[in-house]
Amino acid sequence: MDFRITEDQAALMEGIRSFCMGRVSIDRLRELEGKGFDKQLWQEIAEMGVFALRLPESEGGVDLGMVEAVLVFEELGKAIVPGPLVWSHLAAGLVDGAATGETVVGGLDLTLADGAPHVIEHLEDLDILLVLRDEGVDKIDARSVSGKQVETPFDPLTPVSEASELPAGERIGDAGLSARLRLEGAAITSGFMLGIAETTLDLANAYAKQREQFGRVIGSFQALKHILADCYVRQEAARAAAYAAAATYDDPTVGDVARAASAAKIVAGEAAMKNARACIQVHGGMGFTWEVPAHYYWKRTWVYETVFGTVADHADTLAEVTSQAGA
């Protein structure tokens, strides 16, 4: 297995990287607290491919792999783009107009909890949320899904709302559907992941490198140099673990790709919630304050940490796959 990126893949990240400098800089996401999501920018990242990037030329896509999505992911994921950009992902081809931006997808994951309130994200911006339970997956008019947003959310760029109860939707697909997207799901969470833990390093890099205590760069210590060099360990884990999930589910016989995507998804993120807190503490005091982007960072990982199974949840998968190899 070659894990080293084509001129093609290192085109397209380049092509998402330039984008997201111009469309998403930190002024514009201070811009989008509250909010989370703006319609028009949603319309240029479908524009760009992001949601038909896996969609068969023949349905109007990119008809690339899944590689190519998690590279795209880790470009989004430096920049931390908010919106449901996952869901729609996997909604292309599921959802009409997910895959041009036409139609915005939201999800929730009950495989593993089906208890009330149920916790769905952008809820006022969706047009469709999508249902993973099971024994299969449901697709209910986001309209018809009475909630009450909270009004605090732990990440000020994803809106969150509370509903006590879910409408009946329409059966899109079965139990082997709903597995396959909360497996996609897993493997490309994890390369947005990925692009937080590389930002918030290069975040307490260049930081460290400016700022100076008793006359010298506080990047000069040697527990700064410890701190960054953790983090830079952690951040390239992070990318062999993503990378390889994403090449195992491009071509199964190579392993075993739910064992490759719980992985990428626990190392990954590990690497961006400890990453981020190293941001912030390089940052020292003023890293706990509003003006500095860390917390940002760190607030999306505890967000996407729950999305498509938590640590734990992988964990468990891990052993299971483990100790069926071992038997």
The other form holds:
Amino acid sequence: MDFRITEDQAALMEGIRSFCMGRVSIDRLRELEGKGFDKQLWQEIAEMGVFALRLPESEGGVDLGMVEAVLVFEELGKAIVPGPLVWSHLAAGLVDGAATGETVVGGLDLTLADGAPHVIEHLEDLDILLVLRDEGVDKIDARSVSGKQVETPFDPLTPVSEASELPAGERIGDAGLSARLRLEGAAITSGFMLGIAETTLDLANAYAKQREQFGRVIGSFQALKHILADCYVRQEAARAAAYAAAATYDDPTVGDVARAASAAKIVAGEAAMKNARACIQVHGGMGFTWEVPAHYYWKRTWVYETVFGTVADHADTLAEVTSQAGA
Amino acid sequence: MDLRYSESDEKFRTELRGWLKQAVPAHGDPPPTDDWDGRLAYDTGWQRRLYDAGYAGINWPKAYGGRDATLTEQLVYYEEISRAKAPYIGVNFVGMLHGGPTLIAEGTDPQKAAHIPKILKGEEIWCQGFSEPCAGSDLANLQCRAVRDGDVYRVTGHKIWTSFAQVADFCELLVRTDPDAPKHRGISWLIMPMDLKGIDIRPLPTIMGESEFSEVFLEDVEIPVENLVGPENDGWRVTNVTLSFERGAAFASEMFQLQEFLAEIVKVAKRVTRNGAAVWDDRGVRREVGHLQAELDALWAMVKYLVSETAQTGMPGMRASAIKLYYTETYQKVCELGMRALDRAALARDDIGGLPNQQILYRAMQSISLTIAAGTSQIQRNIIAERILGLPREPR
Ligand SMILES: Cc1cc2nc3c(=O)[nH]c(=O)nc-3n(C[C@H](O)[C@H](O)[C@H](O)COP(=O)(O)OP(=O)(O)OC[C@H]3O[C@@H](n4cnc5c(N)ncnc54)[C@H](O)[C@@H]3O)c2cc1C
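Mind giving me the form predicted together with the partner chain, seeing as the form predicted on its own was just shown?
Time for the whole complex; same chain goes first.
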């Protein structure tokens, strides 16, 4: 047993990190407000192997595992890279062109959020919409969806459209595939949310060391130190849970794959949410301004919280696990 | 990144599990917690069984009679003893988890020879005389005075919260040997035999109604100079060695046990009814269980991460403070849920209606101490903020 990140994995993360720093800076995000998508950027992300990561080499992929996927999404999360990243990653191998970024794939999980109106992220930029239902997975031509783009999305980098009905698509997989995609989606999303938890702590910590009030840096006030210490604890819990979900997925002999994914989605989800809120709080009035990017993280967290099962959904799942364990 | 235990770890697991299967039932049920004679016999008897089977001092060097198990074997050990519901370490806690390890790291050869084998066999009980009325979180403020007089230290002072004092044979005692030095510099670490003249032990009832800890008054107690551990006035450094053991592996088995305890609580929630339905039918309760299950799973994963890191660096590192904080607060939430599952039955500490009141309420009360003992939660947050996040330090 060695739970640490290997050298190769660290190098992979480093590659994504420097890509994000160069290509998806906060300034770039500001330019992308209202769109959240750029075909050129998407192509570059695809070239980094983000979508093809887990595909076998014979299919043009990088042939890596869920651990690497979670680590890559952790880096994407740190930089809150916008776009339907998780769906396109999941679609690689299922939808032609998803892996290379030529086909932009988004999705909708109707197994939990089943009521109309359907809220579809990035619909205007999608080629394909994957729909997860209990019975199976449907592939829909995104242009055939009559959706109305919402004027002011909550996350300025995640435009959404509402659609009251969905056209029938092509069934490309059964209930098993639908369940698998939800599980993979939960694990990968946890990686992204871990990244959000980390950056928000870093931003808050940096500000706490620089901003002065009452003649001293605010980071010397114990009330703030303890907020930040709690952020650290949540970040480390999220890291352990997200990595465990990934490692269990790659080697199911070490545990229960679904249970680990649910635990990760809960713990990482709450870490992202609470750390993003703390980040705003530590920034004071500045944190409430549009200019300070703290709100981007908080808003994106909601996008990820409501997909592949909310904290509450996964808590229901785990309660059943505990109940069985005691039976 | 790999969570799979090696073949040799699994072989160790199989052996240990086989042994526990007969040893745990053979040792019988623990005596009531206020029966100190019974507890002493029960806890030390279990320690002796572990020793005879080669499972005592799982992480201690072979040279001192330990098993020198790898860190992953230690994890397996903790998983298995919790799974088998093996007796708690009990009165052996201080000797096994800090006194012994501190002697191994800092003691002289005669000190090691005199104490280590006996601690391992359950023949010597230790207590920890660190805290004083004016030195709790601010431990370095301790005043207990030791004056060198020939080949003894004459010690006078007042210790408090000393767990197991009434049954201990020895005490790891912190004293002030240089009152003129800055407070962190004038401290020494002594081994105090508990049968010396001038020691007065006054048990303090805890919120559990037991006398788990005591006040210890020392009046001109003569402690041989050879009982000094580490150099004179270097006791603060030695203390930090002791505390690093205390905050490290000490919690692993209880952490794992919480998994079973949560499942136990679910059983209670299915039996107790309220508003004409089982408590378990309340979706809020179920969600909370699911939530806590996620936190417990994350906690165990954190331990594995820490162990992997420690195996590499040799040092548990600051992450241990994060684990202590997360563990103790999650523990309290689990216990509170247990009490709510019992509903009004929680007003009885004795089992009623076939419910496990005793177990749940014992843990619920005990859990309250976990965020106080071994460095309060606030102190852990200070440590994380200062040593990990690099924020300005508190006055000290
Ligand atoms: C069950 C139990 C068993 C124990 N066993 C032993 C034992 O065997 N041997 C032994 O030596 N000791 C033992 N202790 C003592 C324990 O180590 C102390 O209680 C602990 O260190 C806190 O010290 P205190 O009680 O003086 O509280 P205080 O230090 O007075 O703390 C009171 C409150 O103030 C807060 N506080 C203090 N300083 C700060 C700060 N700098 N920043 C923020 N908040 C602060 C604390 O978090 C706490 O909430 C035991 C305690 C318990 C509860």
